[in-house]
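Just one chain follows, in the form predicted on its own, and it is written as structure tokens.
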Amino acid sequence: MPLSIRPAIASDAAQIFRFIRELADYERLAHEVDATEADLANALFGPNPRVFADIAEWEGEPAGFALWFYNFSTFRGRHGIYLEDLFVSPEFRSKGIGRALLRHLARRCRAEGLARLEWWVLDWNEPALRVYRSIGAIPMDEWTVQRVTGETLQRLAEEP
């Protein structure tokens, strides 16, 4: 079988990284990576790693990654799983591969009684959209994502 899907090692940093910046570069937002090899190290293989990242290898190439964490669904009262970025690289598309990071990622859910699997997609990515499409992953139209970073991050940190 060319496809196969492994637990991301410490010794694979680099490549997740490399695939990380890929993915920033294809999604216009290299300009947002601050992030190192090191601090992904330290994230998914130190003491107490709370994200973690599976590795989809082609004929024994890395041809992709999943990088996910367990979130909590207070509504269902479990766990669940947010993949936090899916991304196989320009030579590897066509052959499955992403479906088969989400089919891994949604196995896992399953194996461990976990409510939901779920993530957030550019609107513009077309050939992303129609794999979830196909899936019969549903849009969450009605929710709006929110953020607070850097400076406003810290400004409400400092609020008395």
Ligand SMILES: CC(C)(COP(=O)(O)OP(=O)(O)OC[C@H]1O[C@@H](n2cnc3c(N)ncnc32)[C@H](O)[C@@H]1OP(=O)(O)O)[C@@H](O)C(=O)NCCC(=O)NCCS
Contents of the next structure:
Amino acid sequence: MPLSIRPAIASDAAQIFRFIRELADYERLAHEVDATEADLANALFGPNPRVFADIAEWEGEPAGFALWFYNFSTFRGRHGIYLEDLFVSPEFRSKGIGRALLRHLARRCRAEGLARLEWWVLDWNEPALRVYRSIGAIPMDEWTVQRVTGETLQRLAEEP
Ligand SMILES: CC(C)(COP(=O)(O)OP(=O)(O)OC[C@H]1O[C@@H](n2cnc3c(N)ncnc32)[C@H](O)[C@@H]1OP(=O)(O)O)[C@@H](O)C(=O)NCCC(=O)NCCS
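Please could you give me the other form, the form predicted in complex with the ligand, since above is the form predicted on its own?
Below is the entire complex, every chain and molecule, led by the chain shown above.
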């Protein structure tokens, strides 16, 4: 089997950072990346990590990754997984690697009794949406994402 999936280790930090930049380029969001490799290494491999990554290798070469953390559903009273990044390098696409990374996370959910696996996707990202439809993911169209960051976050924090 040319494909294997394993938990990321500290020596993967540079590769994970490269994947993240490639994903940001693909999503036309490279200008929003201000994380450094050290930030990522610290979050993933420092003490008590709260975020995790799986590396997919094709014939021993890094081909893609999934980066995720635990969330919680009060309605279900159980934790779930929030998938922050899913990326397969262009030369390795359409070999089933993306689906295998999602399957790997689904198996973790099953093994750990987690309620949900969820993530965001840009509405124009048709190739990814096709993969998600093919695994039976349900688009949460009635929800919108809210974000407070930068000066707005600062202002809110400073309110008396
Ligand atoms: C979205 C993404 C992760 C999917 O990864 P992938 O490895 O190419 O996906 P898969 O190979 O599992 O499935 C892709 C297609 O290949 C097909 N496929 C799967 N195994 C195959 C095989 N052995 N031979 C031929 N085709 C195959 C699938 O049926 C699927 O077909 P579809 O395009 O008609 O849906 C990848 O394309 C990617 O990184 N894209 C850029 C970044 C991105 O969009 N990330 C997600 C952000 S939310």
